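Just one chain is shown here, as structure tokens, and it is the form predicted on its own.
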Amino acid sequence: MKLTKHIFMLLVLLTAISCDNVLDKQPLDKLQGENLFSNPEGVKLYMANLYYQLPIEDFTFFRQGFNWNTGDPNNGGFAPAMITDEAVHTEFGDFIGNDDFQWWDQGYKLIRDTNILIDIIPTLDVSEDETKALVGESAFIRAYAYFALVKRYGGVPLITAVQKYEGDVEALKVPRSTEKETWDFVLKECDIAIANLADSWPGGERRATKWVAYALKSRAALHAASLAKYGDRAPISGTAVDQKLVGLEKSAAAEYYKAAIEASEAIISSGKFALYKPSPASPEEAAENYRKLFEDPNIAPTEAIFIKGYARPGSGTGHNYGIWFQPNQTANGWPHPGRMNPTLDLIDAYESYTNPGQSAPVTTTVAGNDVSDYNGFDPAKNYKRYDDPAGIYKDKDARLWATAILPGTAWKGQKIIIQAGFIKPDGSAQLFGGEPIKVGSATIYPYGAADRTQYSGFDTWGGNNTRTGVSFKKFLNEGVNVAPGWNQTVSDWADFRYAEILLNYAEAIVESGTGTATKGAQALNDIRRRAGHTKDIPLTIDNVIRERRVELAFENKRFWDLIRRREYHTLFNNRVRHALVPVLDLRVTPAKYIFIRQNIARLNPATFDYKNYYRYVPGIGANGLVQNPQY
């Protein structure tokens, strides 16, 4: 024992005379504060770093934040576009919280990481082409940031350099910049981008270019556009209101849009980008076309004009859009797959191709007048019946069926099975459970099959069955078998992508009747014909706002194009969502598919608050700024 008890002491003794050894060496892992910018590793180290935080609205955006999938990434599978009219989630049917995407502390986090890096750049010992890249970067960088914020915020303070305490906190408080300062601070920097990037980076790397920085200012400049133009859409009163802390005049928007026309044209015209296999043969090959390219963007490197990539399956570099969203029967052991359900109010806005330029709703029953009609089924209707679920989908364009999965379909090798119940041979129906009948000598099951891992739609059991009549199908990649487990899906997104910048071009020609109308029609019809479509359409804001909701469905666009286009508050005015009903009706033989248009099971109505055009300032108590109105 006594042995022991030395022993133990010398270690002590030997543990404590080696510390100050420890104690003066630096870790061989990372980089040290001093040396960080004058190693150009290290530079690049912290540049990653930077563009690791920019505020991309991607597979991990949701409405606890960006990058959500780290640490605990169990966000429900809860993603923007169900608080929009794409779909809903197979178990909440809750709307937009005060502090739902919320980007505030983390938006002038990365603003102070880029401003140090700006105060640092003429220090560097660095190239010229090189400081040239840095300042392009950084300024794209902060960009994004300011663009993230002032969509959210209104006007915000605008912080350019690098704050220091010298004891006074009230110093460095910097008051809220008016909205329009904060926009034209945002585009102002994208053209330093511009300015500043070269055409590519030599490697290839996913880091902004010239094209990236002209991409972000379309997008960021059509955004002020239709704030200018619709603002007094939604009127609202306050402090923030009358020092020009939100709101913008209606009279900026010609320059706005000007803007938007000019970053969307310096794009179309350098002749470096094109849609991705614009010209199908079919609209089948459309339909593979369009799903590939979400599949695997880099296999459309001229139409994806910046990429954030997911690497490695179980880390932070992976997402969750596999396990949540892909349907029941492909789940391989997950327990909580269909939560993505697209909604019949998505399905209906996409064209059929027997009637150009209208949208195109699905009608249920032979007169066709039922389109306005969700009060369930109704036996005195004539219904249309169909052997295949997916026959009243025929002539749907192509991109409806490479962004859904519809009922009798075939999806990894299964054919998925959506089915929320039967019409007995004497005419009732039996609807959402119940058990089995036998007609002849075949048993019928209400849901489509005996076993729950076996159909994907309606049952409640678990959550993992949509409810809307579609599985999701955008994204998710058909030739892998998604392994159980957080952040297994390595899929990259397309964060800028060709498509979107001829949408941009064309909504801002025709909304400010500036720039050429031909080639805005263009635009328009030039991603129509990717779809499928032989025949043009006029260029209409109409059209091109149908356009934006099917070609950029689930891209995190739409709640975005709510809010600039002052148009949340007339489409959700107590509004019910609504799905497209798969019934097997036995009154004939052989048995049919019937279709019945319902409001969504369990999904309370929602009501879109005047003041959620703007997100609350958080911190007012101490940060002493201007509190958004009616917060």
The other form holds:
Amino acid sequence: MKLTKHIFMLLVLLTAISCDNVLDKQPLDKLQGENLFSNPEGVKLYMANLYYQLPIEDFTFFRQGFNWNTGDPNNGGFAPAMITDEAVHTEFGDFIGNDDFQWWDQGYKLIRDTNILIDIIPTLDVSEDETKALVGESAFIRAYAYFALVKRYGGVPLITAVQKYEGDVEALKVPRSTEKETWDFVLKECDIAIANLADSWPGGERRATKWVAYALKSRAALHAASLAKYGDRAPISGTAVDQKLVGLEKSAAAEYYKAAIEASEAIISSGKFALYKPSPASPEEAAENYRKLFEDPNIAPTEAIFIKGYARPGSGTGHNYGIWFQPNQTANGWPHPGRMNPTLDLIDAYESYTNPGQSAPVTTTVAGNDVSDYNGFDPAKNYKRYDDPAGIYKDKDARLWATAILPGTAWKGQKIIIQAGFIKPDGSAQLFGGEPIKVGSATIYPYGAADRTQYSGFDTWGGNNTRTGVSFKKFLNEGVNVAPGWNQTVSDWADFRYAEILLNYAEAIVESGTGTATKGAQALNDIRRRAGHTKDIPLTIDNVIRERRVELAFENKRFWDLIRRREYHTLFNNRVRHALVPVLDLRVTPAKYIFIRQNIARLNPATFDYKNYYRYVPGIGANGLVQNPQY
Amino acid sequence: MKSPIYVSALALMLFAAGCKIDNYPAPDAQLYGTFLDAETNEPVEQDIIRGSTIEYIEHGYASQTKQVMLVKNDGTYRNNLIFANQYTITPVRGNFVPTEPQEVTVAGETQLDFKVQPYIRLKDAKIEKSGSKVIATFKIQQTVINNVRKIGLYAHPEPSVGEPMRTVLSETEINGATDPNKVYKLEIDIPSNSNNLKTGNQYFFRVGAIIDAPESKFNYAKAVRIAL
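Okay, that one was the form predicted on its own. Can I see the form predicted in complex with its partner chain too?
All chains and molecules follow, beginning with the one already shown.
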């Protein structure tokens, strides 16, 4: 009897326990899918995460990847510009490596997250307008993601719906599409976005609009067109080439140029956009306008088509341009400033107002015929002498003055001193260090001042001072003394701006020989006029490329321009980049400045290999994909 | 009393199993050889960086992963740590007319020379210092109808000097067919390269030419050492 009772009790107990679905419990700290998507606010939240993952090449984009401002964001201040002819790092001389600029796992994660949303949109209980906007936005995000993939890897697996694991791994493996199919997919997704997105968002949210999608299409189509036109400048072979997974036919160039022209034209003729302050009264005003545009792109709502914002100082919500790239004198306590050094090669590209339409290499001697002599100081030469160390840059394009801090110019209320040494009264040179000397009653210091905190050039201490002769300015905020810590800079980034669209337009017209040449020339000259030029120049490819180099400098465009036009291996073939070194000449009284064009000290020559035109596909052992050539 | 036996048996089993996994033989074969001009039987000079490469695939694996060997300046190559096995070996992206893949058995000391047809032969090359200049003269014999893209004289402190490895260069664009009897002349001015060519030091000079073919590499004459 007693036993029966016990068994009964046990049964009751077991039943009770089994009813309590321990294993079916929902986590309390996470939002469930159906709850998230049933609520418009939830969709907004989800969307914010997708935008965060967008591969925007902004202040937090480095060769290690995107959003490099969380966890430990210490990358030594190495920026993508330093892989190009725009700049070098103060301390390090590395060039491109195999693992640089990879974006595979993160790319497919974003695509999966977007596909989840795309699958769910039809089931959402929202208005037709909102559905349309969601369709447009998700197509835009997918286009953006696949554009980032195809420009790195060539053709990639096109995954357009959420994959489900049902016990068979093989079923999940999708082979690479051809490069042509992948580019066409990107442009098609842009078209879907254009057709579904509205002109603007009611609250001015920084989300994709019809125009942002057009801008993406303009950029992507131009990239594809250049690949098709110039692919044979760097022929490669291998399985991936045989299967057309990398490479485009020359004949495809025409359709892509056409797409780039049409997308750019849609933006130009919409009447909604304009250059910020398009007709300055003087080069000085032009320089100030251009500087302000990057200090805060929000002041130019008609020029900045798409902005990525940085809201609060702190992890993940700020960036580090402010600390890494200040000149040493305004470091404000940060131990390693001044790490972006614009090269003489870039400086030379800027025009002079006295001879428009030509790059104006800086001439340092009276003869002026020695711009390719990089052998250092030569006592036999008749150097031009300047009272003002920025005097040598007189008449150079306003954008140079707004992009780089030139020696002797003011920044944050200080005169920035950049000096590499002196020529002694006896004519011998003392450069890059050494003891100060007495001239009369004055003590002359090699780097221009007695104390390390009072100059910004050439002293290698701390890896802090520029070794090219100028410091970096574009994007830095003159009014803010940035706190010496991680992610304290909160300036915003203009991902697409109107000037780029004008340049895409001009390039597509001149490269394809189609479209309206006069409109292309106008696009080019409008940008120049904004920079203080008064004379129009003809539409030629050289003029467009020079204009891109100076107008879009440090906007992380140069790397891709050299890739898409297949110019990297020609430009970086044992390439040594150059400096313009200011030196105090004590042979005359009062002392004046002279300048030496020379190789950047302590920097190895850089060579770009053909295979670097594509990144390697990671994980081919598991995903079974065909590897890119020569990896 | 029984459990210690079990434990030691288990330990022995784990030990035995643990040993097994890594019991593959080490790579114990060597593969070496030279790229030889099929006509003159002379070694074909190469670039040390961005020169010809040898791709090889080891048989017996599904992955067909390509491995690569680089070729030295003098046209020789050597791999002293290769597994004895069957291989498919193809020299690729070279300065010679492309060749077919070969099936090769590698075992012990295996010599494999490649007889190739270099795109260009640089004949009668002479590089001499004359006054404040280094002057190179040579003739060009091209073995294919493609255009010769450019010729160059390259200088570097190391003997592996070449187009991608130089501190000073003097190049001339040709972009056309060359006349085998013409003597080409290139010169480097020493004083105007004082940063890289210092009087009293020794440097290596080498002349080269490149054909206009996809992925082609430079052809060279031998490097010459000159004291300035």
